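The chain below stands alone and is given as C-alpha cells, in the form predicted on its own.
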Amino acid sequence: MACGSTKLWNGEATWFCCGSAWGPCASAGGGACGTCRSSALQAAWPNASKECWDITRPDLCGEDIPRRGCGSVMKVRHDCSGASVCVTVSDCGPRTRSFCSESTCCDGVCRTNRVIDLTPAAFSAIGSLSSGTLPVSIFE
C-alpha cells in the first residue's frame, strides 16, 4: 500500500469497530464499503460518497473535506509522536457535526473536529486506544 506525502487535512481521529471481532471489538459488519475489518488498517472518511456526506455533514463544523471513496489510501500521522499509519477508506464516518469544536491537544498541538475514524488496528499503530482521540494530520 503506497502512502502519499501531500497534506490533505488536519483534525481529530478516533476509533471505531467494524467487521470481524478483534481486540476490544465484538461487533460484526462490513461498513459502507462492505470491506471494513477491525483488525485491518482501515478508516472511515466523512466524504466517502454524497450519501455519506449527507449523514456526517462536516460542513456544519466549517470543514470542506474532499471526497475520497472506498479504497482510497491515506497516511494518518499522530501530530505529537510523529507515528504514522497507512489506511484504506472502508466506511463512512465520523458524524463530524456531532463533534463540532471538540479539540484534542498534546504537547501544545491541538486539532479540532473529528474528521477520521480508524479501526482499532490502525489507531493502535499510532496511539493508545485508551486515549480515545488523537490530533492528526492526513496525507494522500
The other form holds:
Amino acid sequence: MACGSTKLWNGEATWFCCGSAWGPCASAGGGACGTCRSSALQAAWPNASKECWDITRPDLCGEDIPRRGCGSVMKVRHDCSGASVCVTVSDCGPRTRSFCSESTCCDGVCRTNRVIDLTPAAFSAIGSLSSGTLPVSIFE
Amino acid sequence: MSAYRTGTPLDRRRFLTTAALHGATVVGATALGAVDADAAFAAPIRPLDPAVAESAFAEGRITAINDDVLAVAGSYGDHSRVRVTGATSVWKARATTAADIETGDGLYARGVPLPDGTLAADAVWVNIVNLDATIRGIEKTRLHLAHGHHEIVGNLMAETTSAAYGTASPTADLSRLTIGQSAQVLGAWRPSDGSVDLVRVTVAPGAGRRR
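To test you: the structure above is the form predicted on its own. What is the structure of the form predicted together with its partner chain?
First the chain shown before, then all remaining chains and molecules of the complex.
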C-alpha cells in the first residue's frame, strides 16, 4: 500500500520503543504485530484490532478511529512544519483513554488526543524526541 | 522516503558535512529542535530541516568514543559510527554537550550519512526514554513506576523534574501526582542501576479524576 494523501485523522503523536532495545525498553518485544523495531519507520495505531481497541479505547475521548491493521501504511505530517514520514502499523497504541483532552500546540495549531505512537526513528524524522508529543495529521 | 517542505535557506546537509569534515565549532545548534524537554514542549517545535532531503537514524549502546566518533552497537547486532560535531545538538536529560556522553550510554541519533560511512549527527538523544507507565509509589526523592510487567525507579531531580497536567504548561509542582495514575514518563536512563532520571511526568487533564 502506498503512502497516500487521503486525510485519515489528526491528533497528537507520541513515541515509544519496541523490539530489541537498551534500557527499560529491553523487554519491549516486537509489539502486537511481532515486527516492531525502534529503528524502523513504524507506528502503533489505537485500532489495530478489536483486542487493541479494548485497551486503547479512543472512543472514551470522542475519537472514533477507524481500524487499520498490521502492515497498513500511513503518512504522518507535522502540522506546523509540514515535515512528514511514511510509517507502517506494527503495534497497538497509544493508550488514548489515559490522556483524554490532552492537546499539543505549535504556531497556534493545536491537536487533541493521542492518536498515533511513532517509533524513535519515525518521530525523530519529523521532530525532536525530547518534545514527547507533536501535533500531526495522518494520511493514507 | 520522507518528504520535507522546502523553502528554508539554511542548507543543513552542507552545514553538517562541513562541520564533520573540518571540525567546525558551532554552539547552540538547535535548528532541528533537540532542545531540553520543557523548552521543546513550550515553544513551537521545529522539526527536521527541510534542506535535509532524507535523514538517517542510528540506535544502540555506545561501545567506544574515539575523539568525535561514537562507536555504537545496535540492538540487532549491527554497528554504526556516529560523528558528533560542534553543530550536533546533544540531549542527556537536558540540552548539553558531547562531553557528557559516556561509553555504555544508549542513544538515538539522527543525521546525514557521510561518504566515510559515519553518520554526521544532527541530533543525539542520549539515554532518552519515553515510557507509558503507572505510578505505583511516591517518595520524597523518587517515584516507583510500573512499565508493563516491570518496576522502574524514577529519580526526582531538583530544578529539573516537572509535571505536565494535561494542557497546562509543565510545572515544578508535583503535588498532584497520585498513586494509580497513568503517566507518560520522559527521562534519561541510568545504565549503572537501571533507574530513570525523570525530566517530565505527564498525566491526563483533570488528574485524579481517572476514567
